[in-house]
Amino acid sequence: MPGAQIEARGLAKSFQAPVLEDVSFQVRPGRSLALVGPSGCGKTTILHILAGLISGDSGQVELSPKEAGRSLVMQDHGLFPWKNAARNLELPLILAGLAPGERKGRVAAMLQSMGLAGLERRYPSQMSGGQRQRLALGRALIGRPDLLILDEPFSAIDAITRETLQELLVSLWKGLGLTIVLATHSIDEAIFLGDQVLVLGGRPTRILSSLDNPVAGLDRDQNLPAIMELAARVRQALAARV
């Protein structure tokens, strides 16, 4: 599955008042991008206009391919609790168009490649926090997307549980070469996650800095120093905010 190369030129747009004015970026295919900013800066807006939900009142996004496949995990999962666990994962698939006994397959490989397997009858309030996003995480990849778009992803869980995700989100994007774009509220997930760190701020909002990341996904003890002289320029970005 080969990732998705995005380019944003231009990007504004206003509700009511201005949000996000002149956001440019890359990010070549099977790389990762971490927006990073205050909360109401608009990091929502940006993926609801790279996932498709809105268009941007000025500026454009193109991806290549131009059919490139996009999935989208928000804040509340988007899981349908009156549907099982088999059942939300096995949607995407029924939309493609894929033969019942395609779908089985698929189904119960993404179970056990989330650590589900067992788990297929339960309905999602019967799941722990961190099973959950197992569950949209792997709805959003059982479709094999080029891009994966992820809001919050990891923020309403306990610390143990978020940090074992993000080493499954690290493995699922080097393993099948997806393109990941993710906002958070988090410098050290950005910074775990992201080859790059956009970090955002102002009013309306802009790109305060671009930060090239060499040690997304690799150890986080071992590359403890450059970790933090990382965080530290990112803190500084954002304390510079107007």
Second form
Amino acid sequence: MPGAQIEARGLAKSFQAPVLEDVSFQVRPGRSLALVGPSGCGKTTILHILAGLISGDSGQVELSPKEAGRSLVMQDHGLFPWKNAARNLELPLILAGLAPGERKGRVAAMLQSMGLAGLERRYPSQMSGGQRQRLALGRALIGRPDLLILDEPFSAIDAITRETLQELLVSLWKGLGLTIVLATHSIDEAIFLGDQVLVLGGRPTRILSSLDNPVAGLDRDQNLPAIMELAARVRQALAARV
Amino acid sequence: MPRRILRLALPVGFSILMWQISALLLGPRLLPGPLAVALDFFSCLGDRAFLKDFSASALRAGAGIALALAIPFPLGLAMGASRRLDALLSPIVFLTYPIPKVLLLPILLVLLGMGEAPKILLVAVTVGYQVLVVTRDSVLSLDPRFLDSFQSLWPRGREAHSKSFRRLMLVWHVLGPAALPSAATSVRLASGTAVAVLFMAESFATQRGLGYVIIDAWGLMDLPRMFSGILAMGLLGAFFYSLANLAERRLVPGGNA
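Structure of the form predicted in complex with its partner chain, given the form predicted alone:
Full complex below, order starting with the chain above.
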């Protein structure tokens, strides 16, 4: 999986009121983009446009290659409570038309790589928040996408589990060469996970600042000064609009 | 465990005690005591004719409830999933919903004769209406995040799948399992009504079934037998209630929210 390239130009979207206005960005293959901004600023709308769930009122998103696979991890994980872990993982493969034998093998492998081996028969309601998030991540990855879209993936998880999952995501990102776009309202998370950090704000939402981040995915303790400096720039960009 | 037994034994014991006191006050010609009924009921369990009546009622109720799931459940899903079908059928369903279904009995008897069909159909219509309405409503009130989540799982080239295939997959993987618990609940709640309409249907136009046993014993003033029949019908209702409960837990063990 080489990762997809994204070119978003002039995205705008209104629901009852204008939500987005002139949002443009580019993500190179295998890189990650973190959208950071206050709750309700339209991050989810951008992600849903990227995932193809809704379309913008104007502007366009171009993926390269055109047939690039994309997967979305929803804010509240979007797992189906009536399906156990294995069945949740299997669903994208069923929709892709894979044969049962191949599905079984891929589900077993994904359970293993997500650290969920032995939990295949558990229902989401019987799993911890961290396990559910691993499952949602596994379900998004099992179709081998080129672009992984995550909507505040770790917001409802305790701090220690969150760090573990963030590191898991970094290792998947680097290991698989995926392109990642994620939304978060945590500045720390945006800096740890995004090669490029897009600060969003205003009404309707626009891009307030676009910051290159050389320390994404790197050891937090060793890069503390750079992280702090970047965090200060993000805060400044956010504060300028408030 | 002893606590659970106690929790069950207390109200049952209290009811039996009230029954016994009432029987003593009214006398056995108006109200037989619990012991007389229990003795008659146990003798019924060894009585082949009574067992045949019991199984006739059980089969009618079972077939009616099965029919009430086989057609109204998928129809409710389809109405929930298709706006066009819903617009077509909803007015008919909601206009006819408040009509007591037991009123259909004479019509069914005229149309279908005196056999099993009108009795089964009456149970099916009684339970089925509830299943239909509840299933449709639970699809319409489904949390939209499940729909978004499902849409997001289609692979690229999703346009390659026909619209009807995509809708079928949605019904099979999302709408159906999401609506099943509500459908099972409606069966559970309707199980008492199902047995009640079955009693009406069996109280005439047949010589088989617990309804017939009750009415026949009433005519003969065989009160213990009449009460045995009532007890057996009550047990039948309780059986279908528990079966729906079990089915709900077995079919959707993870819940739907």
